[in-house]
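In the block that follows, a single chain appears as structure tokens, in the form predicted on its own.
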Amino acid sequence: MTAIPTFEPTLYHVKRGEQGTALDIAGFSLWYGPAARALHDVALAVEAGLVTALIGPSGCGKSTLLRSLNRMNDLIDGLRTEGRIRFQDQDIYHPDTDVIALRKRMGMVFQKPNPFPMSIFENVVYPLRIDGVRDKGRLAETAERALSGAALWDEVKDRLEDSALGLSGGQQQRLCIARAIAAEPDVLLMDEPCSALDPIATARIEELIDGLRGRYTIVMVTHNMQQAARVSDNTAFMYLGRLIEYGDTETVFTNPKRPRTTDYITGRFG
């Protein structure tokens, strides 16, 4: 792998959320095994209620960083981390952290829609079911709230008992977002949520992300720089496991300070 010099990333003009900082990442590094270092001293503050995009070429560490925020990487043998990630004034990598409780506060939406092989209704209320909720009124209220929040209620309200697998790809992805927000998380993590969708479905998801702004802190990985420019408030550019540049999206795209950022967003590599 090509090495790049060690230096402090350019951090500037970050849009500030009215609710303060949601996630404070400081000197965070991650290794897969004894020698494979995937992240190098990443430091950035994710603002609450805003949309933060992580961009960069394949293999740059953006999905690794995203999955570190809810400790999904813990499932990988040989994983080692240094530094800290603070969420709600707690270090999420502290030995006393309740990882299950942490993941409940951070909804996750994956690259490929992954509805469960059950009804639309049961997909949405699944997080409540596993918490032992059985009250029919609460389940019905949650389903309507979450599906409305995911801009899907009007399309499925008359067929909630139908299989979720019968929905279109775009509808399935919005269903997965509904399932993620049913548990009322604080943060939504989205890993390439539109990469498997057609342009029309992608536009619907982008509209949905815009509508969720303010209600949730959203961290989104995307290869699509036009998408990052359209939907995010702040953008972090990563390269070879390092944070190169982080700031408000307009500035990063129109007046980048690092040559590598310029090269990437102008298509010279990536």
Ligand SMILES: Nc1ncnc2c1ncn2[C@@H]1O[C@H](COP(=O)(O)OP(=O)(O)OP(=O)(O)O)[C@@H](O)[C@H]1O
Given for the second form:
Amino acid sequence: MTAIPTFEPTLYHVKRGEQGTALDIAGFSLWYGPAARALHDVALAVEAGLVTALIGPSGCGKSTLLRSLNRMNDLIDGLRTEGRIRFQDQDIYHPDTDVIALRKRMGMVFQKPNPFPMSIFENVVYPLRIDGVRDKGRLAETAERALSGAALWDEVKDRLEDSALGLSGGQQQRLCIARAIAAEPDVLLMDEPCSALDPIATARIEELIDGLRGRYTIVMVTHNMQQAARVSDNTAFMYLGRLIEYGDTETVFTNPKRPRTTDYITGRFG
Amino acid sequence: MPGTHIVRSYDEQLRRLGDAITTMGGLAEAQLASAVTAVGSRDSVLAERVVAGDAAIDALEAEALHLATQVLALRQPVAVDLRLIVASFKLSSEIERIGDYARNIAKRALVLNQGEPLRAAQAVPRMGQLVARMLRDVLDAFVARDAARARDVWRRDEEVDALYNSVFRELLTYMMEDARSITPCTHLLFIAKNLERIGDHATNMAETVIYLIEGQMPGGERPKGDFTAAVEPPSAGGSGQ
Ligand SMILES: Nc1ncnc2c1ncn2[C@@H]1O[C@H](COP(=O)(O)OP(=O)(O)OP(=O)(O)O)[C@@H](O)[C@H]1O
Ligand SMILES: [Mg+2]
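Could the form predicted in complex with this ligand be given as well, to go with the form predicted on its own?
Now the complete complex, all chains and molecules, led by this one.
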């Protein structure tokens, strides 16, 4: 048996949080089919309470890695993984892992806002509803806390019973973040959360992410280099299913160590 | 150097910025050489030309600042591209200062040329050549992105400082020997000091070129060899027994 290659942080200047490592990914590989390997021995330690950006060209495996973290990939036929992802001392891919419980601790926000066709209020308290919570006081309290946390409360507090589909795209995305927060997760996984938004709405989400720092561990996929540079503490650059470089965002954007990273972030031919 | 950008006009803008810095440096190099020659060969026509020529360096500095600002605003440069912008701001202001010193040397040459020729003036060309070579080498290092050559310039500052010390002592001796030489020798002293300062600016440029290439300023203490601040003025002699 060969040892699983673990992430070697001294190779890189990774910014360290005060809360230790949230996700420890080691020698992680993923196949969508026998001949469709999407991830190659990825090793990465995600710091708790910080914002980690995943960047890289289209098809390099960012979404695949993100979805591996809360086992969203499980539903895909023929999927196979190797290696290990530890989340707070729990092996995510261990057969005994309670996947439902795991996903509750890792909220997910997608590229296109996906509010349910129901009221703003019901959207936010949805995670509590499926847990069977009926207590009106607790639901109302959670709705206000989550909507405030997502910087949306002031804009919607007088129309909580209106349909969520009537909100603007940016508001819908913040509603989805509120819904993710309502479940009180430890980790927020975001896959291109601003790609469908205008610059003002994008700035609001970025401001929101900044405010969530410290309380949640955030892993965000983005195609917007400036966004990664603005909001993240650490940046991981992936290429063809491999992790090429991982380090504190400032270093990655001012003095990347790998030529491939330079080519990508400066917009050069690889 | 890394490859070309997917957006070709970006490469074009960066190339123009690099060219502006190189042209500016070349002009400063020529100005410096002419100013030193004007002192050594008592050529007032040449000195006048240097005084008038400084405006061209200032104009190029303005162009470099404009190009660098444009890239910052339009391209949001990162990594080596960002470092080129930062380096351009620094290099252009260093070169602009070097141009000012060259003009100052030329102005003093005009004054010196009105008086008698001085034996002491021969020390200036030696120092001038040393400093001019530093400037040329640091510009070559910039163009070739050659960190080793930049480091070599960086180390040479010590030599300039040492030469300045010896020129300084030599001029003091002349002034003590012959009181009539005090005014022209003071001009020469200032010229030597200007050359020493140009050496410092070339050294700063070398640091910036290293930063551009390696992403970090060179570590460790800069070599230093200027001890003239510790030399007691001649009138204070005898009290230090
Ligand atoms: N469900 C799937 N079945 C088979 N192959 C897949 C599946 N999802 C993704 N892939 C393949 O896996 C590779 C990585 O895809 P992934 O979606 O993770 O890339 P990405 O980095 O998120 O790209 P983008 O920036 O375009 O979103 C690609 O080659 C893709 O075609
Ligand atoms: Mg994706």
